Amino acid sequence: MTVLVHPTALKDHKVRDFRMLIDGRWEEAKGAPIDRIAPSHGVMVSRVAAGTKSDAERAILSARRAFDVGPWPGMTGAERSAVLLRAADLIAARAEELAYLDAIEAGKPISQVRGEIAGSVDIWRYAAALARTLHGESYNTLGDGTLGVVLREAIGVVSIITPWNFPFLIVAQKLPFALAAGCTAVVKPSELTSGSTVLLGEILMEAGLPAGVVNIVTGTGPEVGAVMTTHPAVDMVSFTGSTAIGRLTMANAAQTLKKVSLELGGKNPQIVFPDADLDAFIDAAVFGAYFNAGECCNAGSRLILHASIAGDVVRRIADHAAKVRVGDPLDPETQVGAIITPQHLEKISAYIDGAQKTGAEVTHGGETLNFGMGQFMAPTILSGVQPDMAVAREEVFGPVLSVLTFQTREEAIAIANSIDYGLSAGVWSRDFDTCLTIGRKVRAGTIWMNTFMDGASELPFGGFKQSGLGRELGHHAVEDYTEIKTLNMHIGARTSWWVPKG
């Protein structure tokens, strides 16, 4: 039985109207605004400007001017770092306001979002440090007549497109690194969860960012995002979202050969051997599957259990899952909040129905929860899942855990690698050889060993295969927003190529 935290009617909530930031000015859209209905409470909580193609074009040209003739790219690393540090301090000062917006617009538990905002502050401060340490190379080993210098220069104008599941955290994984490198940007948050990103625009202006360096255009992907991925004045696109839209983004950017960074979907396995610390694993399995209601590209949505322990482990996970608190995201005790839209809830339910029809068994949950408002899904466990089932291969993006079994280490690796995704994976064993072998053989960008979904600003994040291109976070993240330029300097007289006859 799931522990329910019933949402109560919102009190003293004032619907907030959010405008766009273009060239340092706050602007309304010409068309009707987009109303956001809270997924947890079923009432309107915000309105955002429905940006148009022309709004996106103006924002891009503003960022282009700010890069070509503005002060930001030419500022010292120390000067850019100071602005990013002020922004981090202002984010921390407005943390509760930002957390409330993400909780109410995305249906995320407020305690979880507070952690995400704190993590974002750390990322901004880390990026600020990288602004001062970004450097090139020099080569004085090319002979007495040559000195080579390799520069890292800001790539230019970056289009940043972020999803609804981590509205503030994901923009923090992109924007401060682009700014640290000296780039300018146009940011499009999801139309479902734009509030905290618009507030970030206020924070950046207060921190002293020059006009036009960051522009924020709200609206839909077809209207705004399409322009941001095709416009010739954009040099790079950084996108987080579904693999399907990532392919479209890459195709759009290819028209003008833009650099592309993509953080896409995942179907992440946790491989568990009989010698594992099962107490620690059970907690990690429940956390990995149901954190953020499973609406997480890094969710541990596939358990690959050794057959000898599968029955006992599934029973223990079900007992643990029954204690997870589901419901009102504004209650600090809630662990699983609302599903983002009614349509997405239907999609999750369809995956569960399809799995049952092909032979899987619902061991726990499986039902939608009726609170009389909003949309919620019980934490769900599907046993008897086979590697060829859709629920074992496709990203459900909900609180659904698929359980598969294996007999040998080689079989576990084959199952883990048998799908199109390669974002992350976990391995649980007290044997170092087992952990290291899995870590080297499973094709994924992050392999956790005896833990799951830990992270730090210093550690790169990104995927193999159709989970994306490039890496966010880590010291290489700022380099992604640069181009390399070679200065080949000749010293002294140059030997003539033309040798006269006789």
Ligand code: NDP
Second form
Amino acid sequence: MTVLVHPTALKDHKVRDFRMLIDGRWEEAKGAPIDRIAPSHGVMVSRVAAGTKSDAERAILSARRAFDVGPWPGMTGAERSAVLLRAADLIAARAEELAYLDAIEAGKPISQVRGEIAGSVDIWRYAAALARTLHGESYNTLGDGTLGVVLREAIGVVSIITPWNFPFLIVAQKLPFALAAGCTAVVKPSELTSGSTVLLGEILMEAGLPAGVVNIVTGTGPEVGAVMTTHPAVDMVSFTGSTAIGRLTMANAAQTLKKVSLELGGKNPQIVFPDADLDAFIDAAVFGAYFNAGECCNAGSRLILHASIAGDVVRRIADHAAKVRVGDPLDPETQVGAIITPQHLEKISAYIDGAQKTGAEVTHGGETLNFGMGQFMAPTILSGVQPDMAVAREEVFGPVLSVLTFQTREEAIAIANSIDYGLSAGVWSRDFDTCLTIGRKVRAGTIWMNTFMDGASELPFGGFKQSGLGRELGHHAVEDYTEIKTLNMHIGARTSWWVPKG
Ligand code: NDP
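Having seen the form predicted alone, could you now give me the structure of the form predicted in complex with this ligand?
Once more the chain from above appears, this time first in line as the rest of the complex follows.
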């Protein structure tokens, strides 16, 4: 059973039209716009400009001019910081409008999106602080004749490509850090959830960002995104999305040797030992698997349970999952909203069918939920999953928890590391050695110990293996948007290379 929160017809909703921001001007697209059908309500909620290759090229050249001519890269850190802080205040002032847009376009629970907008405000403020503290190094240890200074310079024009699962939060994990470093940018949101990113463009103009520093081009990946990854005037691509398109992005960027930062998929394990605080873990297991309907790169979609506790733990997770409230994202009590598109719902269902055919068992959920509008999926538990099954290795990106078991600590580590992904992992034990051993041996960018999916602007985030390249958040984030330059300075008379004649 699942607690159902029935969506009701959208009252007072006015379909919004979103334009593109190119070189400081708002532009309509030349062709027909892209209609967004709300995943929860099944009706059109917004129309977004379908940008073209030539729109993307104009935006890139605008960002190039804004970088090469300035003034943005030449402004002081304090001046850039002031713009970022104003943007943070304006985001906070428009939080409810932004949260509503993400909820209705992505089908996410409104209470959760409010948290994401608040988190984004914090990230913009944190990046503003880094604009003033970014620095290089100096070497006064090279002898009387030499002084070495290592500069961190803004890398240049950055293409930022974002997905639909956290539309406003993910652009906040990239853009303010690029701006703090002094870069200029072209941003392409997912065609499914562009509204809040376009609003961010309005906010940045109001905050005083010079024209051309941030350009927002909406449209599809193959049309707009592809140019952003190949154009010679772009210096760096920062991408979040699927591992398949991440790989393509890297190959495209390789043609002109652009720097690439990739935040890709995950199949994140939670490893649980018998001595763990199981009450705390049960809650974290349900949260980790069903938060954002499992459409989350960080989802704790693989449980690796000690065999001695597996039966009891799975029963308790199923009891807890039955209390999760699924349905209308606009109801503040809802915990799990809609699935992004009908095609994605089919993909999730196909994974569940495939798992059953290869010997796994649906212990809870497994069915789609029919509210007469939108597309929804029940929180699902698959037991008896073996490490070689697709649901143990591939990103389902839906509310589906796969349960595996282990006998020894070494076996748990081997299962955790046996797949291509390495984004994050959790370990649950009251034993210090166990937690630290798992923390050191599991190959993933973040390891949570006796908690799951906590985060902070200060803590770096990113993946090992095919989960990505580079780190977002933390001070590393702003450094990622810089080039390193060495100034090697000679002091006093220089010894000649040619031995003087006579
Ligand atoms: P994609 O990787 O296709 O999309 C991510 C972004 O890349 C979107 O803005 C998309 O544009 C853009 N894009 C698509 N094709 C290109 C291209 N050729 N060049 C440049 N940019 C491009 O993810 P999907 O939205 O299709 O989701 C598919 C799967 O990816 C999910 O089922 C999930 O497994 C995974 N995923 C992982 C995410 C993560 O956070 N790690 C986030 C989202 C998805 P557009 O879609 O507008 O065409």
